[in-house]
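The data below hold one chain only, encoded as C-alpha cells and taken in the form predicted on its own.
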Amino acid sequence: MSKSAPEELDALVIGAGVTGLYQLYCLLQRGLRVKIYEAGDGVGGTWYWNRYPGARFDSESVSYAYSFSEELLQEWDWKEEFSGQPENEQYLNFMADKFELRPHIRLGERVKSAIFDETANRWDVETESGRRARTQHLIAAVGILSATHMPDIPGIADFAGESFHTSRWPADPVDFAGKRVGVIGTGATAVQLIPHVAEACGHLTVFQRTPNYCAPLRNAQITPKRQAEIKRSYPEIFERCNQTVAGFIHEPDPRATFDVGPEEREAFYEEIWAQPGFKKWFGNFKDLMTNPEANEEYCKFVRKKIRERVDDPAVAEKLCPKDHYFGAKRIPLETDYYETYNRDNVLLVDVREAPIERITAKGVKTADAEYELDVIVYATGFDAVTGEITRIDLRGVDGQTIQERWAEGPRTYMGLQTVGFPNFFIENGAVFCNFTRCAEVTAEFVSRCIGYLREKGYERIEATPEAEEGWTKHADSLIKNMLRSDVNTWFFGSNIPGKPRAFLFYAGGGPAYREKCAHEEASGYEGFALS
C-alpha cells in the first residue's frame, strides 16, 4: 500500500482482541473518531491467533464474558463451561457483529511507528503496509500474551521438517498422522496440547525444562437447563468476581493452612481438587501464597496426585515441580495431560539434565542425543505483557523511545500511563486479574477520562512523575511478601534474556483497582497533568 494522506482520528486503538473490541465499543459510543489497527485478517486478538488443538479458558465461560450488555449476555450461549478456541473467537465475531464495530476496524495493520507531535499534542501513526493516522489519543490494546518468544537455539533455521510457534498456528488442521513431533516447552499452552498432539501423531517427544503444577480442569458441556439457570445468574456471577482480588468466582477460604488438623487439612485439599477450574488455586487456605510452609503443604498434596496418574515413577518424578512454590507461576489447568506419558509413542526428555545443544536439519540434538523428528512445535511462550509495545517504534517527547523510557524495566501510573509519553494509553493486563473483568474496568475508565477531556476542552493528559514514582513503590510493596516474587516466571520478564526484572502487573486486585480508578476521577485526575 503506498503513502496516503492519513486518517484523522480522536483515538486509535491498536489490538481488536478482547479489550480493543470493547475500547471501541465504549468511545463509539462516545460519538469519538476512532479506529482499531488489527495485526491479523480476523478479530479475536488472542482467540484469533492461539488456534492449536486443545486451546481454550481456564476461567469459567461465564465469567470471562462480557458483562456490558443484558442482550449480548442473553443471546450469546456457552456450550462448555471452559470454552475452547473456535467458539471464543465466533464469541468476539458476534460481539463485533452485534454492535457494529467491522466498519471501525481496519485487518492485517500491523502498526510499526507512533511518534508524539509536541506542537500539536497528536500522534503520527504508520503500518507496515503504509497506512497512516493522525490521532489524539493513541490507547495500546495489544494483549498480554501477545509477542512471541522465540528461543536462542542455534540451527532453527536449519530443521528440514514442519516448524511452527503454537501462536502462530497454522489456519488449516495439522496432520501429525504417523509422524515423529517434538515439542519444546511444557508451559499452560504446551500442557493443553500435549494431549491432542499424542493421539493424533506416530510418535512425540516432550522437551521438558522445568515442571509445572497442573491442576484438573474438569471442563463439562453446559446442558439447556445449566444455560438457562447461567443466565438469570449473571448479576449474582459478576458481583461476585467484583468481590474477589483476581475477579473469579472462586474466594479464599477464611482459614489458615494450620488452623486445621492434618485430617480436615486433607479432606479440604480432596474437595477442592475435585471442584472444576481455578477452585485449587483461588479457593484455597488464604495463606497459600505468604506463607512458605503452608505452600509446601499443598505441593506435596499435588506432587501426590501427580504420581498416582503417572505409571513410571522415574517419569512421575521428573514432572513433579520441586523448586518453586504452587501459585508462583500460572497454574496450568490440564485434561489427560499426565496419562499422555504413559503412551508407549510419548516420551519425555529432561532438557535440565541433558540441554538442548542445537536444531539440527533432522531434528533436536541435546547433550546426550539427537532426536529425529518430522515436525517441531515452539510451545516456548511469550514476550509478556510489554513485548507487543517495545516492537513498535514508539517515540514520545523529545524523540524518547519505549525502549529507552523502559531500559530499566516498565514504569507506568496505573499501569496505564508513562512519563513522557502524552495522550498514551496501555490497556495490556494493568491488573493481575481475570483477563476480561479488568479488561472493562479500564476500557471504561479510559472512556470516562477521554470524555471528560473534551468536556474540559483539555488537548493532552500524561501521568506525573511524581504520580508514577509513588504508584510504582506501592506496586512493589503489595509482592514483597508474596511467594511468587523470589521466583523466576514470566509475570516478572524473566523467560527473555536480558529483560529487566519486573512484576508485570498490578498485585492488589481488581476492587482496590477499580477504588483508585473511582479517586481518580472524583478528584479530576490529580495523578495526571492536564493541558
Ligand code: NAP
The other form holds:
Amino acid sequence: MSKSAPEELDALVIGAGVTGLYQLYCLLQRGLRVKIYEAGDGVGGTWYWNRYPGARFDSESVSYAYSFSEELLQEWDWKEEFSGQPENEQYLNFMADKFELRPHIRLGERVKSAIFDETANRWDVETESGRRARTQHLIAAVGILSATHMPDIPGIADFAGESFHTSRWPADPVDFAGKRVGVIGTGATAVQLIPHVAEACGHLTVFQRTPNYCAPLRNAQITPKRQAEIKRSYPEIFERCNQTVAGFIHEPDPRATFDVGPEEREAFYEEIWAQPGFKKWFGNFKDLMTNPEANEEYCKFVRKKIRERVDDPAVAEKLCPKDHYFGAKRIPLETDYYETYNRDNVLLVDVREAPIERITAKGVKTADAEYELDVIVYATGFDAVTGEITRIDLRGVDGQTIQERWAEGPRTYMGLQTVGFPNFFIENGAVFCNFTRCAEVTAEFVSRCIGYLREKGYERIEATPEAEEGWTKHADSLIKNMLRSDVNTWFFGSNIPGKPRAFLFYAGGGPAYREKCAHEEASGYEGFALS
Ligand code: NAP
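The structure above corresponds to the form predicted on its own; please provide the structure of the form predicted together with the named molecule.
After this comes the whole thing, all chains and molecules, with the earlier chain placed first.
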C-alpha cells in the first residue's frame, strides 16, 4: 500500500487483544473517533498468535472473562474450566462482533512509527504498509507477551527442516506424524505443548536449560449444571477476584507455613495440590513468597511429586528445580507433562550440562552430541512487557526515543505513562494480576481520564517526573520484600540478553492499584500535568 492521507482520530489503540478490544469499546461508548491498528489478520492478540497444540488458559475461564457486560457473560458458554486456544480466540471474536467493533479495527497493520508533534499535541503514526493516522491519544495495548524471543544460537537459518516459534504458529495444523521433533525451552508454553507433540510425532527431544516447578492444571469439561451455577455466580466470582492481590479466585491461607506441624502441613499441601489451577500457588500459606525456609519446604513437596511421576530417577532429577524458589519463575500448569518423559519416544537433554553450540542443517548440536531433527520448535519466550513497545520507532518530546528513555530500564507512572511521552498510554499489564481483571481496570481508567480531559478542555496529559520517580521507588520497594533470585525470568526482563533488569509489574496487587486509580481521579489526576 502506498502512503495514505492520515486519518484524523481522537484515539488510536495499538492491538486488538483482550485489552485493546475493551479499550476500543470504552472509547466508542464516549463517542470518540477511535481505531485499532492490529498487526495480525484477526482479533484476539495472544489468543490469535499462540495457536500451538495444547495452548489454553491457566486462569479459570470464568475468572479470565470480561466482566463489564452481563449480556456477554450470560450469552457465552465456556466449555472447559480452563479453556483452549481455539475457544478463547472464538470468544474474543464473539465479543468484537457483539459490540460491533470490527468497522473500527484495521487488521494486518503493524505500527512502525509514532512521532509526537509538540506544536499540535498530536501523534503521527505510520504502519509498515504505509497507513497513516494523526491522533490526539495513542494507546499501546500491545500485550505483555507479544514480542517473540528467538535465542541467540548460531546457525538458526541453516536448519533444513521446518521450524516455528510457538507464538508464530501456522494457522494450518502442523503434521508431526513420524517426524523427529526438537523443542527448545521448558517454560509454561513448552509444558503445555510437549505432551501433545510427543503423542503426535515419531520422536521428541526436549532441550531443557532450567527445569520448572510445574503443577497439575486439573482441567474439566463444564457440565450444563455447572454452567447454570457459573452464570448465577458471576458477581461473586468477580467480587472475589477483586479482593485478591493477584486477581484470581484463590486466596492465601491466613496461616504461616511453620504455624502448623509437619503432618498438618503435608496434609494442607496435598489438599491444595489436588485443587485445579493456581490454588497451589496463590492459595498457599501466606508466607510462601516471603520466607525462604517456608518456600523450600514447599519446594521439597513439589520435587517429591515430580519424582513420583517420572519412572527413571535420573530423568526425574533433571526435571527437579533446585536453583530457584517456587514462584520466582512463573509456575507452568500442566496435564501429563511429567508422564511424557516415561514414553519411549521422548528424550530429555539437559543443555545446562551440555550447552547448545549451534543449529546445523540437520538439527541441534550440543557440546556432546548432534541431534538430527525434522522440526525444531522454539518455545523460547518473549521480550516481555516492554519489547513490543520498544520495537516501534516511538519518539516523544524533543524527539527522544523510547529506547533512550528506557535505556536503564522502564520508568513509568502507574505503568501507564512515561515522562516525555504526552498523550501516550501504556496498557501493558501494569499490575501483576490475572490478565483480564486488571486489563479492565486500566482500560476504564484511561477511558475516564480521556473523557475528563475532553470535558475540561485539556489537550495534553503527561506524567510528572516527581510522580514517576515516586511510583518507581514504591514499586521497587514492594519487590524487595519478595523472594527473588538471580534466575533468568521474563518477570525481570532478564531472559533477554542486555535488557536492564527491572521488575516489569506493580506487585502491590489489584485492590491497591484500583485504590490508586480512584485517588488519581478524585484528585483531578495529581500525578499528571494537564494542559
Ligand atoms: P519462558 O517462560 O520465558 O520460557 C522460555 C524457555 O526457553 C525457558 O525454558 C528458557 O530457559 C528457554 N530458553 C530460552 N533461550 C534458550 C536458549 N538459548 N537455550 C536453551 N533454552 C532457552 O516462555 P514461555 O514458556 O513462552 O512462557 C512465557 C509466559 O507466557 C509464561 O510465563 C506465562 O506467563 C505465559 N503463558 C501463559 C499461558 C497461559 O496462561 N495459559 C500459557 C503459556 C505461557 P531458561 O529458563 O533457562 O531461561
